[in-house]
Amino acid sequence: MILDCAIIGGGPAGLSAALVLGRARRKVILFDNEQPRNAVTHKSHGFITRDGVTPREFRDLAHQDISKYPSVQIKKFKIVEVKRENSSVFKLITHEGKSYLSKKIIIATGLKESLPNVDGIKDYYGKSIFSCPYCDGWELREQPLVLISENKNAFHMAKLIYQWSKDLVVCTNGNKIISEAEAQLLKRKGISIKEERILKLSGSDGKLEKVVFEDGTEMNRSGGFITTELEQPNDLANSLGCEVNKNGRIIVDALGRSSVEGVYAAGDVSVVGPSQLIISAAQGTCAAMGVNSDLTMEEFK
C-alpha cells in the first residue's frame, strides 16, 4: 500500500495534521517515537477551550479524535531514514527496518533543547523554571524570578518577562552577552544583572529557592526561565534537502510546502512563528491542507 502522506511526529502538528486528513479520507500513518520535548511540561497554556491540559491529557484527547478517522494509523515507531523511491514516493524506514511507502510527508518532529550548563537545572525545568512566558508567565506573576541565558536572546526575554513580574534578575552564568546600553536600559527598569557564574540552584520538589553563585553569594528567587538553544532533533530535512534558514529551521510556505517537492513541514522545526501549542497546531492543519490540496490537483492533472 502506498499512502497519501506519512506524518513524522506526534506533536500537536502532528496530531492536528493527521485529524485533517483523517476527514479528507486519505490514507496516512503518524509515526511518534513518544519523545515530546513538552514532556517535561506539568500543564500547557495558552490553547483556547485546552488551557491548562497537560501534554499526556492533550495527546490522549487528540488520539481519541483521531480514532474516528479509519484511514489513520498511528505507529508507535521512530523514522530514521526518508529517502525518494520514485519521483512521486517516498520510501520512509523505521528504527526497525520496516519500510513504508508514501506519496507526501510531513515533518512535525520539533526541536531538540539544549538548557544552560547550570548544576541541577534539570530538577527545576518545567516545574518553576520555563522557556516561554507566554506558556507560564501568568503562573509566575509578581514573583521574584530569575532569567538564566547564556546567549544574546536575554535581553529580549528579560523585556518580555517584565510584563509579568517586576522584581527580576538576569543571570549570564559567566558570560560576556549584554551591552553596555542593554544593561543600561534594563537598570532603568529595575532588572539587575549579575554576571557571575551560577555554581547551583537550590529548592526542594521541582520548587526553585536560591540561586547560588560561585563567588558564594545567593540570591532568593522562587522561580524563572531560561534561553535554550533549539536545533533539528534529526537529519531528516538536511538529507531530503529541504532548505533551512539560519537557526537551522524549514523554510516553507503558508501551507507548510518546503522547497523539497512533497516534503512539508509544520510546527517548532518550521521557521513560521514561535513555539507555542496552539500555533504548532495551527501549522499542522495548514500542512495537511497543502497535502490534500497538492494530492488533489495532482489527480486531475
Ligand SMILES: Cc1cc2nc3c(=O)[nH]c(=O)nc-3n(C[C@H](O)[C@H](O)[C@H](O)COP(=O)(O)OP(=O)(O)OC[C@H]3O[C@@H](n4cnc5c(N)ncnc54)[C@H](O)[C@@H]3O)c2cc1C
Second form
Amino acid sequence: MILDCAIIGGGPAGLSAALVLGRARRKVILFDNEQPRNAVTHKSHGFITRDGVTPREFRDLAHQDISKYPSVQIKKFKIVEVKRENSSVFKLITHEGKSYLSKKIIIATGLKESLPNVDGIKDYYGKSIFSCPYCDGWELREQPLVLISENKNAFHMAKLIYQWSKDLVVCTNGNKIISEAEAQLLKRKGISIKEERILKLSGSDGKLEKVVFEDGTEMNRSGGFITTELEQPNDLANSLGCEVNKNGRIIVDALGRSSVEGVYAAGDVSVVGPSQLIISAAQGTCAAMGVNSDLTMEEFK
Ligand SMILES: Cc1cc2nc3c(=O)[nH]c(=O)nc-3n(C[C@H](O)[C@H](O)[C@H](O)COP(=O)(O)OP(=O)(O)OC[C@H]3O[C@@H](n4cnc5c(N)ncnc54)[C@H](O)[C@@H]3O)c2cc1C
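Same protein, the form predicted in complex with the ligand this time rather than the form predicted alone?
So here's everything in the complex, that chain up top.
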C-alpha cells in the first residue's frame, strides 16, 4: 500500500495535520516516538480551550479526535531514514527496520534543545525554571526570578521577563554576553547581572530556592527562565535536501511546502513563527491543506 501522506512527529503540528488529512479521507500514518520537548513540564498554557492541560492530556485528547477517522493510523515508531523511491513516492524506514511508502511527507519532528551548562538544571526545568514567559510567566509573576543565559538572547529575554516580574537577576554563568550599554539599561530598571559561574541550583522537588555561585555567594530565587540553544533533532530534513535558514529551521511556504517537492514541514522544526503549541497546531493544519491540495491537483492532471 502507498500512503497519501506520512507524518513524522506527533506533537501538536503532526497531530493537527493528521486530523485535517483524516477528515479529507487521506490514507495517513503518523509516526511518533513520543519524546516531545515539553514532556518535562507539568502544565501547558495559552492554547485557547486547553489552558492548563498536561502535555499527556493534550496528546490523549488529540488521539481521541483522530481515532474517529479510519484512514489515519498512529504508530509509535521512530523514523530513521527517508529517501526517494521514485519521482512521486518516498520510502520511510523505522528504527526497527520496517519500511513504508508514501506520496507525501510532513516533517513535524519539533526541535532538540540544549540547556545552560549548570549542574542539576534538569531537576528544575519544566517545574520552576522555564524557557518561555508567554508559556509560564503568569505562574511566576511578581516572584524573585533568575534568568540563566549563556547566549546573546539574554538581553532581549531579560527585558521580556520584566513584564512578569521586576525582581530579576540575570546570571551569565561565567560568560560575557551583555554589553556595557545593555547592562546600564537593565540596571536602570533594577535588573542586576551576575557573571560569576554557578556552582549549583538548590531547592526541593523541582522548586528552586537558591542559586549558589562558585565564589561562595548565593541568592534566594523562587524560579526563573533560561535561554536554550535549539537544533533539528535528526538528519531527515538535511538528507532530503530541504533548504533551512541560518537557525537550522526548514524554510516553508504558507502551506508548509519545503524546497523539496513532496516534502512539507510544520511546527517548531519549520521557520514560520514562535514556539507555541497553538502555532504549531496551526502550521500542521496548513501543511495538511498543502498536501491535500497538491494531491488533488496531481489527481486532476
Ligand atoms: C519546558 C517547555 C514548556 C513549554 N510550555 C508551553 C506552553 O505552556 N504553551 C505553549 O504553547 N508552548 C509551550 N512550549 C512549546 C511547545 O511545547 C512547542 O512549541 C510545541 O510542542 C512544538 O510542537 P511540534 O509539534 O512542532 O513539536 P513537538 O511537540 O516537539 O513534537 C515533536 C514530536 O516528534 C517526535 N519525533 C521527533 N523525531 C522523530 C522521528 N524521527 N520519528 C518519529 N517521531 C519523531 C518527537 O518524539 C515528538 O513527539 C513549551 C516548551 C518547553 C520546552
